[in-house]
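Presented below, as structure tokens, is a lone chain in the form predicted alone.
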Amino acid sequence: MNATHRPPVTVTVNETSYRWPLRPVVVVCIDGGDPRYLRRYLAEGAVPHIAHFISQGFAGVAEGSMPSFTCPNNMSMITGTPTSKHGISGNFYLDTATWQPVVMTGPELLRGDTVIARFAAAGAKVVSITAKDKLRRQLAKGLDVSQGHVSFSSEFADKCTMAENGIENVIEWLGMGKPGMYSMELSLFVLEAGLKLLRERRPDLLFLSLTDFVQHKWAPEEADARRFYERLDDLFGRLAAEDITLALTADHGMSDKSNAAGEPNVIWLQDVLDARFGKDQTIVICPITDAFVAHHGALGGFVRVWSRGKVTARQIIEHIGGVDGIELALDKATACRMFDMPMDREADVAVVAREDTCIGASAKDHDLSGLKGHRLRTHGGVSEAKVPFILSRPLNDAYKAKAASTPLKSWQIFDYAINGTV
């Protein structure tokens, strides 16, 4: 900001006002992570950092967006909506017009601005840094990086340009290498990098959002979980020294989804809609699916249905509600308004599955190599929609009263750490 620009008092973004930001904002999505994690690690003294958020700032349990997946939950966080507003509430949805998937990662899909990209437009600078490049692009939405702002991925650091990015050679200038995709280090370079820039550059708001590669691998009580928790623990408090407010939250848990021989406990939803109504009547769609299915195998507590005309909602609903496994099955209106999702984006039938459970559509569609050796964690459903939301500073008598008088949502993460604090 320049000594001839005043910052304005507010920046009004898809209807919420928001006042200047105090001091730096931090806000960061710890992908995968679930509360149970926070939980065991805070009753061992493993997060000291963490901990003294909690007993000095601001700390509760969020409901997130649902799918409880990663895409709709990081847009509701950078737009500070839910997805019937912003749109996103997959990787894909079906185009009935082609019959065909559509990826949903486009910046032309992600409806309103984002918080990043108001506040730059009014002068401020601002940070993202992703894991995965898949949410880079709409996280960037209407941001000009030439006016230096900064956006990039941890997983193309190394392909980082001015024009794209407003950063290069990011290798060299955090010092660290480049990281493999199945690895903690991917969220690990996230945070180092914004810490750096952090310290070089001093930017209003910055957005820092891992990966959940380590949730899906490890439960709390596994080793290698501690020490991915121990080492964001110390980034987390040496971002919070900078005198910023830190805001940690995360888009969805995760819950183990095998039974007890170590095996995906799978409804095959394909399979059993093919086998009632004939094939190519139904069509299942994973919105989970993208391109680094070791994680999951393409399988989640939550998929969509549509059908091609014959069969109707309520008879898809009647035939797998009574399955073993299915917490939920719903029809369009329903489902949209239950959880505040996109009418135009739904299927004809949204399916919930129980928290030990997961859905996939036909089993010959789904490559489950990755998962050898490890028991399915994966997530989706209702049962993964609770999230931390923890604020390193307290919050303002205002935002208290919000607090105690309305449910926490995690796309408020900005409102609450921007307005909210002292």
Second form
Protein chains: 2
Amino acid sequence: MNATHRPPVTVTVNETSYRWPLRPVVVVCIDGGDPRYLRRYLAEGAVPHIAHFISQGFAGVAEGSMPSFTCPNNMSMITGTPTSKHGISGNFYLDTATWQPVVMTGPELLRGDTVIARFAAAGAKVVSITAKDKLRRQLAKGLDVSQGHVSFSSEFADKCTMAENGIENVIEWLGMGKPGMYSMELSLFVLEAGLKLLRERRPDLLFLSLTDFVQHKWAPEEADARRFYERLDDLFGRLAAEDITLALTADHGMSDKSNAAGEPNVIWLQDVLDARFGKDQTIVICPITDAFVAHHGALGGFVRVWSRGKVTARQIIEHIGGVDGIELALDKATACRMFDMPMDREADVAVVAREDTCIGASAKDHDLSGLKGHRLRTHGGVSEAKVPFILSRPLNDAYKAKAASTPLKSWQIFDYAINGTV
Amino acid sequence: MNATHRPPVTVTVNETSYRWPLRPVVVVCIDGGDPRYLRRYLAEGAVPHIAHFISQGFAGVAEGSMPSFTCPNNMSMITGTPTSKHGISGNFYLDTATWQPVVMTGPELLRGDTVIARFAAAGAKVVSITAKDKLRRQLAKGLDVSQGHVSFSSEFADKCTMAENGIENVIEWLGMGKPGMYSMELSLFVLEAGLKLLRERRPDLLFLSLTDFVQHKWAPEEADARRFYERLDDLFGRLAAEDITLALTADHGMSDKSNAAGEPNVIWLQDVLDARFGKDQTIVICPITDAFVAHHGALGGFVRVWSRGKVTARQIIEHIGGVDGIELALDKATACRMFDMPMDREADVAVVAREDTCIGASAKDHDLSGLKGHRLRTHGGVSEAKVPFILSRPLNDAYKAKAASTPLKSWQIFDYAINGTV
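Moving from the form predicted alone to the form predicted in complex with another copy of the chain:
Everything in the complex follows now, all chains and molecules, and the chain you saw is the first one.
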């Protein structure tokens, strides 16, 4: 054993106490890592290292945060809290003072501290690497990289500076070409860089967050998805060989939302509402939207509807509750209670799609040309809120008792990985 | 090891294959065994045998069947299927041909076979003991007790006959007085009898189903509830000492549904609907109702509403969706899809209460005098559909992979206990 020997220290982050890591803790968020991929590849024997963690460590299926999008779930993991606490419940919310959408993907609107920033402040060495840069900034909230910490994205791997990222010349250092935004290498780059940092600097905490390009594009039975998981598995094996605690989870799952003809099942909700209530009476926000939407056309399983004042939430719910493909249309208070979301960033009505359906705003505002004949696979609803929760090491008895008597949430991944393993 | 040596046999029940049990498999359904009881008593060290199973075996929190009532969940366990398959989605449904409620607690309406009946037919010795007799009849569907099997309830322990129960003179044989219907002994009797049968006859499969009198009456912090769990734990320890696989789960949880003054938070839904739509236009069925309701007054977290024809489901949903304390009001198709329930026994509208609220029909039809000053604690909703899932022995690798990639359901308890352990 090569555990780091330090005086016993407890670091408290957002009211959860974390012990000093016994060995490096590496948390990987497999973006879009629906349990169905694992189910298939475990049965096929295609992911032997993951199978080994499941056999020798701890594994279950956890509840992710709602909506089942990337930002809310990454923030839940990095803060160890539900969205009701950290406040990031999507990529956008609507400011009803200005009626403008407000981007929530920066660090400014994130409430509370991150686990890595608090550990860094306590003297730990930390690393955060993401596929997309949008996530990188938010994950690095409160982190001063001048103290030897590292925070960068594979998206901007060629633009890293010591001042901003705590590392530079990443492409040359890693010896791996800069990956394209729509490639599986964008994720593999994150893991290769994490592994090299682990070997060279042996940091205490690493958060490695991938991207879901592969899962949006390919179903579990498709060869490209299997090849991606085989490469992930190889990297997980090499990471685990470094005497660490490796934790694997996902931000959300992924569902096929096309019909038998391969056409997406879409509800254009703004059009539906405009037809009923008139133009500019309601505003539909698709909180999955970001700058890289070619693989899903900004269509997801969860949208928000604000009223401009004349239409009541109840009228909106009544009208869309009966639309085929809608799973739930909930008023603000019910949605926030059911899904543990922040009230002040919630719409008048939160809308969840059925597993086989996705929701957009107006047909004219969504560009589906990027699908290029692929079936639409996306996420955001309850049907994509179950995620794997795997630790390479067994739980200690206290956390076995916790897992036996408290529903497992993916926002507990740092808690379990740091405090819960033997 | 004292495993039973037999030729390898596979028994298929409702499309799930079960291997021949390596040793006796004892499944205990802790009626109303909300995870909060375990959480508290594990932390207090009050249940050392359960803690040992959790440490050495397998434990998680599973999803129970909806509605979170006793009959649906016991039938899910004994058939290894969700309610959509076995058809028992409550104690009652409404026959719209006659507009009369139909009791669903007999074996006639149960679809598919039970695990114990199929194993019995294949030559195994099986035992089913319940607290209440209503459940006993349904659990014994297809079981011919003349072949040495046992099926009885502690409620009718003094009335057992060889022809009906496969055992007689139970009170004398067990040496334990006949327990009252509202006593913790009613459950302990089930376990003591199961233990004695295990020692004397070593059957292959035992299903022991308790009653939730204690959990309806006392919260986890109350001494009587702790005493009950201590006595359960002692019995679980004695059972596990017999070289068995012991599986512990619950049919549903239990939530406090009273206000600060100790008065129940009740929505009288039939009264609400009659006031809006007129008398006899809708029919509210409380599927928790049975003959023994003193401890909850037939108030639960889930009710069904049928329309007599003039009022649409959408109108009903619109009217009650806005009532404070209602969590969800869902049309038949949505409810059945979300909760995996049978369409042909579902109402036009399924109504789920908020965690702190329960729903009744008309105030005049519910007798709350049985509460005798106790806070109302009951179940039926989503908030009571999480249950412990504990095995005294570790999972084999195949079932570790299953648990890592498939959400855990309490209806899988026989599958995990028989097929999943080392």
